[in-house]
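The form predicted on its own is given below as one chain in structure tokens.
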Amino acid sequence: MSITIIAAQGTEMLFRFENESTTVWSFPERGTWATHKPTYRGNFAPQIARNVIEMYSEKGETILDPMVGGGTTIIEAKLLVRNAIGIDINPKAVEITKEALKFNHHPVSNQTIKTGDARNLSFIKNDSIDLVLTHPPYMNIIKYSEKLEGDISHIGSLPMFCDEIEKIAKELYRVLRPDRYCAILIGDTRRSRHFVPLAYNVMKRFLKAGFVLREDIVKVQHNCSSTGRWVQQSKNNKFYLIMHEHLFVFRKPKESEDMSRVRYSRDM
């Protein structure tokens, strides 16, 4: 289908865009339309939150991003009519992704965007956002920000990211809608040659938090910025290079639902 949007300067915009149907999503060429942009180190393509967000929300409602980054969320979520919140422990993000809103859209909605925690998400209200769609970091691959206190991305044992992904996880729980979705992007890595699951280990402690697990959808990568030598290193220390992510989208139960169901989609 093709869809028009409104750019930053006003002028129209015409792309081609087809929502993902299988559980293997690639993106070769990462869209650029609006005021998207690959220089925030780490965010994610703009295809990833536009099939999410068609996919499990309506227009008007309310779409969270508790560790926003560059904007991506928070920019498709203006451009499909969806009101959002953005937040990141980052001033530095907070700002990029202020900017990166600087652009008129028809229907309006409203997005605001604020410095905080992920682990504490007072100010928002039990039950009350219809989405929650999110890129953490993987941690400490990507650093970023210089030390900045609370930031999880200078995290580098595997149990302690994973206890504080947990209190994220318990944040999201609380303030999802019941039935409603969390849709979590995630990698893996690697630590002295052998393959470490960081992915799986993030998914477990979303289902200790209570969510049940409805999707995992398989990202490949392209663009990787893996020298010759790394090709090298990988064919001389028989490993391979990871050229995917996961995608895990997670669903908040409804009360008193039967969870006999779903019984093996959940924390066990």
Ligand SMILES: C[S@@+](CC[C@H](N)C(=O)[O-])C[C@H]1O[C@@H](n2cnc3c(N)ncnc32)[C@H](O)[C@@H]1O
Second form
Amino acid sequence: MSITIIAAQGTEMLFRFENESTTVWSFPERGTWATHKPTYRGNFAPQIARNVIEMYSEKGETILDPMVGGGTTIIEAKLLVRNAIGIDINPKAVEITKEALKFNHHPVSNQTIKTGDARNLSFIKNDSIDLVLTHPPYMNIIKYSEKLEGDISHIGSLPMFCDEIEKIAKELYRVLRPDRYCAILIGDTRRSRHFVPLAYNVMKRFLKAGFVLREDIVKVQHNCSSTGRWVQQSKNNKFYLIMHEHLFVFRKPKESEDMSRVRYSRDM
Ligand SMILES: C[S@@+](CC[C@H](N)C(=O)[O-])C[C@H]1O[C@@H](n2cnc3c(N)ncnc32)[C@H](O)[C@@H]1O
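The form predicted together with the named molecule, contrasted with the form predicted on its own above:
Below is the whole assembly, all chains and molecules, this chain first.
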């Protein structure tokens, strides 16, 4: 994606982007425009949010990120004049996101940020959200709190983690409008030198919740250590360093839809 600043007036910034057109995305340099910072551990690049928001929503619509972290999705929503709801189990993340939203942008849109649990979004009505974009923890690879009740980044068991993801998927399915999109970024891991297909298992739970798979975008990771100890360990132990994540884009089918057309993209 190439980025050109076409105007800067006070804190209002306008950018011209060339958005992605294939299923492989690679951003060697993460965006640092507006209030984006790399400091929230494990946050995703603003380019991901920008591509997804521009592809799957319109100005004035409402975007939900129920695991908002440092607020990347919501900053982009504001810049792109979308209303947004950001939720995180961790009050510190909520404060960081609120702080990151302290910039002016016109036209104005509304952003609501609050502490909450992605497994229970009862304050959001059925079929009311136009786009979901989110980025769960990758099991317990990074722990996002000391031990907050409900923080799924403390779950190290794959089936137990997927059970909680399934609860989140069901809630996201409920709140999303039919025929609209839910995008999630998720990676894999390795245990005892063997590949653990976390992303594949998470994808299956979203299909089980009723979604159909629209895209599987491979996102190249650039923040991994490509030199030193890990390279040597991987060579010694005959494994490759994982340097990609998956951005799954799911669609919630329409009620009257002929599902036979998409039978191979849904839960079988
Ligand atoms: C990978 S981070 C999100 C990073 C975000 N995309 C960004 O760019 O800053 C995952 C977030 O999920 C949150 N989380 C964990 N369990 C949660 C739950 N049950 N409900 C809501 N948020 C949760 C963590 O506190 C963490 O902030």
